[in-house]
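Below you'll find only one chain, the form predicted alone, shown as structure tokens.
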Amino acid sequence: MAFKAKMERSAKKKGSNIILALDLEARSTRTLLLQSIKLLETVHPYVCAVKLNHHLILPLGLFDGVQKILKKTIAYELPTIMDCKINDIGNTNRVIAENYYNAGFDAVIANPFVGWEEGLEPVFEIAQQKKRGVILLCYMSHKASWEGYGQIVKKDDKKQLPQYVAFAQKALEWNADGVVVGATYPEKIKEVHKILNDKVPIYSPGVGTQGGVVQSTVEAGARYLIVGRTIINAPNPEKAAKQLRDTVNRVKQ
């Protein structure tokens, strides 16, 4: 099953558009692994997918401890996204994508700054072969995003436009499975959504701890909300995840 369809099926089955960003930190790898699995066991009924970053990959090992986490996500029928922000030459990008796909991830996040030819083309090729997904960064959630994603660029036709608009257009051209636009910038979500017109879903990190608001994020056009610290650091992660799911569902209605 293609990644977009897998995400849609999971969201419908779970009744949730929340993606858990499993970005835990701990002093020991054993504690990190146990905490990660415990969190998954607690909140899995309220999320539709799980995103991993280097918080877990580096200390636990892609084909070691991380496999135990992926085994849990498979048991809970949750698609997994590797937030590796692929951003190198084509041959290296291909090897990176192959390793994450072979490890069991359903999708990777990539940075369109490197372009297509000898850039991200091999990633999309291997994704198509393996029926996996590629999500492109369009506008990140942190304060300095404007320095890269907001800069004004010239296209081949000499037309000037913001970098994130050019990346949204690339997402359509390259048939990406999603784009990332920070929940902290609902006006950017709205602008990107007009370009994508539901053909490419928007994934929005930054709700809660970073200042993003559920209502403005969803109303602007985000389909999936990526949430980490707001759930992880809550006194009751299960309650926090449920409340977020229910809030998104109310706004959607």
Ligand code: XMP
Contents of the next structure:
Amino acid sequence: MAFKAKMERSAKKKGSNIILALDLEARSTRTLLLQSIKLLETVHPYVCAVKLNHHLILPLGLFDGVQKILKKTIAYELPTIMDCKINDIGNTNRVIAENYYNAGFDAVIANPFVGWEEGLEPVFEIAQQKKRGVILLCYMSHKASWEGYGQIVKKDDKKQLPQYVAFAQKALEWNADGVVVGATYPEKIKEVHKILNDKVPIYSPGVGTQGGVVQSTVEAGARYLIVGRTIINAPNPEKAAKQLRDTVNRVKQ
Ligand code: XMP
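Switch from the form predicted alone to the form predicted together with this ligand and give that structure.
Full complex below, order starting with the chain above.
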């Protein structure tokens, strides 16, 4: 099943549009692994997917400790996204994507700044062969995002437009499985949603700790909310995940 459909099926089955960002930190790799698995065990009923980042890949190893986490996500039927922000020349990008897909990830996040030819084309090719997903950055959630993603650029036809608008257009052109727009910028989500028209779903990190608000993020058109610290650092992560899920569902009604 293609990644976009897999996500839709999971969100429907779980009744949740929350993606857990499993961004744990610990002193030892053993503790990191145990805590990650424990968190998955308590939070899995309330989320539709899991996103991993370098927080776990670097200390645990892609074909080592991370495999134990992926075994759990498979058991819970949760699609997995690797937040590797692929951003190199095509040959290197292909190797990065191949490794993450071979390790078991369902999708990777990539940076459209590198362009298509000898940039992201090999990533989309390998994704298509393996029926996996590619999610493109469009407008990031942090404060300095405007410095790159908000720059005014010229397209081939010499028309001026903001970089994130050009990236949203590329997401359609390249048939991406999703775009990332920060929950901290609901007005950008609205603008990007108008361009994508639900053909490409919006993934939105930044709710809670970074200041994004569920209601404005969902109302602006985000399909999936990526949440890390608001769940992980909560006194009761299970309760926090459930509350987030329920708030999203209330806003969607
Ligand atoms: P928090 O703790 O802020 O974690 O809920 C958010 C997670 O999402 C990642 N992140 C992003 N990933 N584009 C991305 O691809 C973004 O704009 C973006 N903003 C945050 C962050 O690394 C963490 O894993």
